[in-house]
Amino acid sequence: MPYKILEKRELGNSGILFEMILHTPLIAQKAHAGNFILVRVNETGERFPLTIADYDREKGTITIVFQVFGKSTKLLSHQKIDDEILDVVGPLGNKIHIQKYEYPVVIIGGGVGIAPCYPQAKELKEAGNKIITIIGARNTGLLFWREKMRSVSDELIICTDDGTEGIKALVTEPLEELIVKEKISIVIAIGPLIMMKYVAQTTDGSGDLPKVKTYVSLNPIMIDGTGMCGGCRFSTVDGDIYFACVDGPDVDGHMVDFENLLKRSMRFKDQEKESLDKYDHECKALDKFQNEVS
C-alpha cells in the first residue's frame, strides 16, 4: 500500500537537504536505532536505502532525512505533503546494541549523517550513557537538528570546514582531543565514506592515540535489502566479504576496507549523472509545456 507524507521541510539553507515524516504504522512499531528502509517513489523509480532518523510508535510514523544527490533523491524531494510513496520496506538491517558503557560514548555525524545519529544518541542516552556528540558539515548551511542533538547529548561540539559555525575543523580534530583528555568506551560515526574512514584511522591505535572501538554506518547501493542481490557487499582489510544490508548497516569501522569501498561507490557515477540529466530535462520540458497551456 502507498505511504502518505505527513510532513515535509527543508533543512538548513542549502536547498538540498529535506526531512519527511511518513505514515508507516507497522514499520514504526518495529523500528530501532540503526535500522533503515528501502524506498521506491513510483512504479518507474529505483529502490534506494534511507536510514531511519526517528520514529514515533504512538503516531505510527518514521522520519527520514535525505540529501538530493541523484535522480531518485531529487524525485523524492519533489513530493509534497499528502503525496504517497509507492513502496517503503522495513525496518531492515540490525538495530544497534544498546548497553550501559563505563565511559562516555562519542557520536559523530557528518552532513546528512547527522540525522541517523539522533536515534542512536537517544537510545544510548536512555540506557544511562554519557553522550558526547560531534556534528560537522562543509558550512553552516548544511547543518541541521542542532537542538535535537543537544537534547540527547551531554555535550555537543559543532564543526564546519569553513568556520561559518562552531569551530573551524574536521570532526577528527575534536575527537582526537577527547581521546587524549578522557577514556572513551566507543565511537559511532555516520556520514560520508571519507569522513568515516578518517574517524576509523584516528581510533585504530596505529598512531599515538589509544585504540577505541568504532562503529561506522554503511549505506551503499542496495536493491533488495536482504542479502540476495550482493550490491551492498564490502570487503574487510582481511579480505572477507560482508553485506551492509544484513551484516550492518553499523559495522566495526576498523575492519572495513575503505579504499575498496570508496572505489565501488563511484562505479555508477556516469550512469547516475546521465539519469539525473535526463530527469532534469524532462522536468524542464514539462514545466515549459504547462506554462504554454496555462
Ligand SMILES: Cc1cc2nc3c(=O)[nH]c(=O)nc-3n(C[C@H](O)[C@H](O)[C@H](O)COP(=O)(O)OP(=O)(O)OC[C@H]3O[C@@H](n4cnc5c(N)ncnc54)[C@H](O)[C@@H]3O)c2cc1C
Second form
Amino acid sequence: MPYKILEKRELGNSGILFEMILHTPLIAQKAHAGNFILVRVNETGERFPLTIADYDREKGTITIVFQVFGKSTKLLSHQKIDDEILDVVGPLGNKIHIQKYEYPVVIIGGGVGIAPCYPQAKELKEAGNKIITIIGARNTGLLFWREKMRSVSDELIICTDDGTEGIKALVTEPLEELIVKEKISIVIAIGPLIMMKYVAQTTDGSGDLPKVKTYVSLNPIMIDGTGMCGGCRFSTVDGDIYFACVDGPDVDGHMVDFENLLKRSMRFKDQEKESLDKYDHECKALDKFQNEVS
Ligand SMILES: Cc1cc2nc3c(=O)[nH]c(=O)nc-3n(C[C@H](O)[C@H](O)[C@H](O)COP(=O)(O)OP(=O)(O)OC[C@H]3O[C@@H](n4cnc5c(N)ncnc54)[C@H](O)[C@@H]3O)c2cc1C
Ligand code: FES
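Target state, the form predicted together with the named molecule; input state, the form predicted on its own:
What follows is the whole complex; the chain from before opens it.
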C-alpha cells in the first residue's frame, strides 16, 4: 500500500535536511517515542530506517526528518508533495520507558538527531518531568525545530561548534555544567555515534562527575528491523551481543562498546559511495534527456 507525502519542507539552510509528513494511519495509531519505520521509496530502492519524529493519531500522519547522506536519502529528498512512497513498515523498535523522575531529565540532540528527541521530550514532559534540552550542530544552518523543542522543554540550551548560534561549545560542555549544578535523573542522547560516545563517557562516573543513567539511540545498519538478519548487532563492553532493532534502538549508553560500533559503521563506505555515484549519474542522464525532449 503506497503512502502519500502530505507535506515536505527543507530545514535549516544547508540543503541537506528535510521534514516530511506522511499519511500512514495505522502506524500513527501505534507510534510512540523511540519507534522507527523502514522506508522503501520505490521498487529498486533499499529499505532504510528513519525515526518517527512526531505523530498525529487523529490525522493519521507521522513526521520524519532526514539528512541526505547517500543514495536512499537523496532519492527520498527528490520526492515531492503528493508523491507516494512504496513501503513504510512500522512502528518498529521499542518505545522508550516513560515515568515521572525525581530530578530533571536532560535530553541532548545532535544534528539530525534533534528530531527524534522531540517525541521523547514531549512524552516525558506529559508525564510531569522537568525537561532540560540541549541541541547542537556544526553551525546555525544545520539547526532546526528550535521552537518545537522549546515547547516541550523547561529550558533549551543551543550550541554550535563554530559559535554561529547559541554558545560555542560541544553539547557535553553544558551537560557537564548541569551535572555539577544540580541532580539529574537521566540523560538521553541522540545524534552522531561520536557525540553519543562522549555523552556516555561524561556521565559514566569514571571522572570527577557523578554517574547519571544515560540512554543513547543506536543507528547501526538495519535491514529487516525485526531481529532476523543480524545486521544491526552491537556488542557491549562486557562482550554481550544485542540487536539494536529489537533490543533498542534506545539502550543504556554505558554498556555500549562504541569503538566496535564506530568501526562497523565504516564497513560499507566504498559500496555506499559507489551506489551514490551511480544514482547521481542516472539523475544527470535523466535531466539531460528531459532537457533534450522539452
Ligand atoms: C533506528 C534508526 C533510526 C534512524 N533515524 C534516522 C532519522 O530519523 N533521520 C536520518 O536522517 N537518519 C536516520 N537514521 C540513519 C539512516 O537510516 C541512514 O542515514 C540512511 O540509511 C542512509 O542511507 P543512504 O543510502 O542515504 O546513505 P548510504 O550512503 O547508504 O549510507 C550512509 C550512512 O548511513 C548509514 N546507513 C546506510 N544504510 C543504512 C541502513 N540500512 N540502516 C541504518 N543505517 C544505514 C551508514 O552509517 C552509512 O555509512 C536512522 C538509523 C537507524 C538505525
Ligand atoms: S535489522 Fe536485522 S536484526 Fe536488526
